[in-house]
Amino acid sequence: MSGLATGAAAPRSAAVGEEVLRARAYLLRVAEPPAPHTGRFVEAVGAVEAAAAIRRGDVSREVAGETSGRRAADRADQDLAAARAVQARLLCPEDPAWPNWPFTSFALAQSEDLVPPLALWVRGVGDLAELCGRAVAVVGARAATGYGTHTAAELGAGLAAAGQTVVSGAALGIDGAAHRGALAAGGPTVAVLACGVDRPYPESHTGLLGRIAAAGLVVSEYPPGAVPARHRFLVRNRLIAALCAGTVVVEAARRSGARRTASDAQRLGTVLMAVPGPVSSALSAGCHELIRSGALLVTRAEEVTEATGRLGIELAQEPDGPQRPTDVLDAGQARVHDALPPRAARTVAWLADEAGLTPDQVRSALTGLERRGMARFQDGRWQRQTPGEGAS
């Protein structure tokens, strides 16, 4: 299996040892996401040792609860081979293309169901960390209206034209329209699936998934061959939200998967946006509810990029780097950073008052500060942090 590390589609895997790849592939197969206990165990002892311990059954009751059902079946080699067969590879946290920045939001959420993946199967040409340096999720109903798909495609194209990566779930309706809009504008786009990256689901999107892989990435934490079970869509939605600085819901019924992505986006501290529509449309009712409970109303790509702002990752590539950490902040971030007391923690509402900004502007600024390691969130409040100190 040593061919994997040198395969054309997987240049970056060279950085990650074969042993780690096999361990992570095993872990993704045995622990059905989200697996918070397994995740913490892996973080504590490393992937290789954690996999060995799980295989032996020598683990805490909590980790056993997440892994005992499948621990005996080690299909790591087969999964890696199956991935290779479709030009896919396993992206590990040890890899430079791992989206570390976006995934810090999981620490922010402090929730057992909002945990990072143990690794990600990826198919396509893109570098996930780079793609998610400027990314917006565009999601919505499968049974979308013509208005919804038209609006999603316009947003996808507008965001791509503005240099944003459009992330979605490749589903029929809004998701597909958003991907197509991004591709039509020549931009990259990322599809996060609730099944294996080797499965064309939905079948009618086989061609679309191929085009997404050719321009960006098709991503999944489910092993090759995994079926899109119902609960996996909801679990998958957290990844769509976490990979992006903001999430736009284009059309959604009152109870829907898109609403779940929206809820995840809020709990992850990213910017939640929704597109309005006719009040008579049941497929806009969910969006209107989101806006009524605090989501930002957006009508075009420009309003989305204004709300999500620029990210730290971009700044790292600027030729003439700034001298002090605060030099890189935009006006809103600087005002919120100034408003944050050196030691005390404050709520978004307090900061909005102090900085003279709207709560949405404050949230957007805090997201930027958090990604730069200059603010952190704990127990519902924000506090100032010195970059490099690390979020605890």
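Next up, the form predicted on its own. The previous block was the form predicted in complex with a further copy of the same chain.
The following holds one chain only.
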């Protein structure tokens, strides 16, 4: 696990006392997320009092249902020590680095499965509130195609170059490609895990997670040592969606974890985007359904930035298309050029009649066309010429 220690941990805010840290660490251990009743209880009475009441079992039936199975598992000191061993720390809502603004979307959703975390274990150099000030989630299939991973890497690099943080789940396929693209462009990126921050998952991404921590953050609401599980990936996805102004689905089957993240993004009121793919690809079928249902079709990082960035400022420029010699002609020159035959030569009077212009207008246009190498005068008549054709 040497790769886990990459990147120095940011110092804990003095505004968060040890008692609060220990209480929050205990709560994350005993309450399996999302734990909506426990969250409301903590918000009502405070973390320290809530933790003490849960230890005693002096709580409502709803809170007991979320905590009674583990309430005796008081491992706060061990969890805090395990986090320090990999240069991680516990980020609490009482900390100035807590992403308060992004997490306001949970209140708007008014759903029992879309609630903010009780706290977050974070590893890395970044400040989560700052990183999420301009963040975009890039998610998709693990078994991605070459098209998908290339697109995800390009999006990650483009978003990072535009000053936006790329957030994803560090999984194989699209997630990993998006993280690598952001890192290659020198930008920060945030990985949200469905296991402890001390446990590299997938194991093949140990090095990648170390690089993410060195440039941004590795984040989880699960305590150190927690193993990944199917339901934890689905629960984790709400955090990916909530931390960002928008979510881009690059490749997804009709039923997939990425579709769950997309659903969470919609319910949280953030911008949902999807990348189109081949109509024959099963891994693009989910994206196409999202687009048909109202998701914004995007193909470039600039389009994502336009949808999630500063209103009226970060507008996507149209990509340069192929240039033709006639693109630079004014209206009169274009009409005369169209009238010029490619093989025969014609008089000014004939061209005027064909173009619907006066002879003087035709002569003026022919002067410009000749200067551009697009018309040639020969024996009192004019003929179309390809630029460069008459060059010696």
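Positions refer to the first chain, counted from 1. Quick caveat: nothing in here was measured; it's all calculated off a predicted structure. Take the two forms, superpose them, and find the largest set of C-alpha atoms that agree within 1.5 Å; that set is the rigid core.
Any CA movement of 2 Å or more for residue 57 between these two forms, core superposed? After core superposition, the C-alpha of residue 57 moves less than 2 Å between these two forms.
Rigid core aligned, does the Cα position of residue 23 differ by 2 Å or more between these two forms? No, because once the rigid core is superposed, the C-alpha of residue 23 moves less than 2 Å between these two forms.
Using a rigid core alignment, state whether the CA of residue 364 is displaced by 2 Å or more between these two forms. After core superposition, the C-alpha of residue 364 moves 2 Å or more between these two forms.
Core-aligned Cα shift of residue 375 between these two forms, given in Å: Its alpha carbon moves by 61.3 Å.
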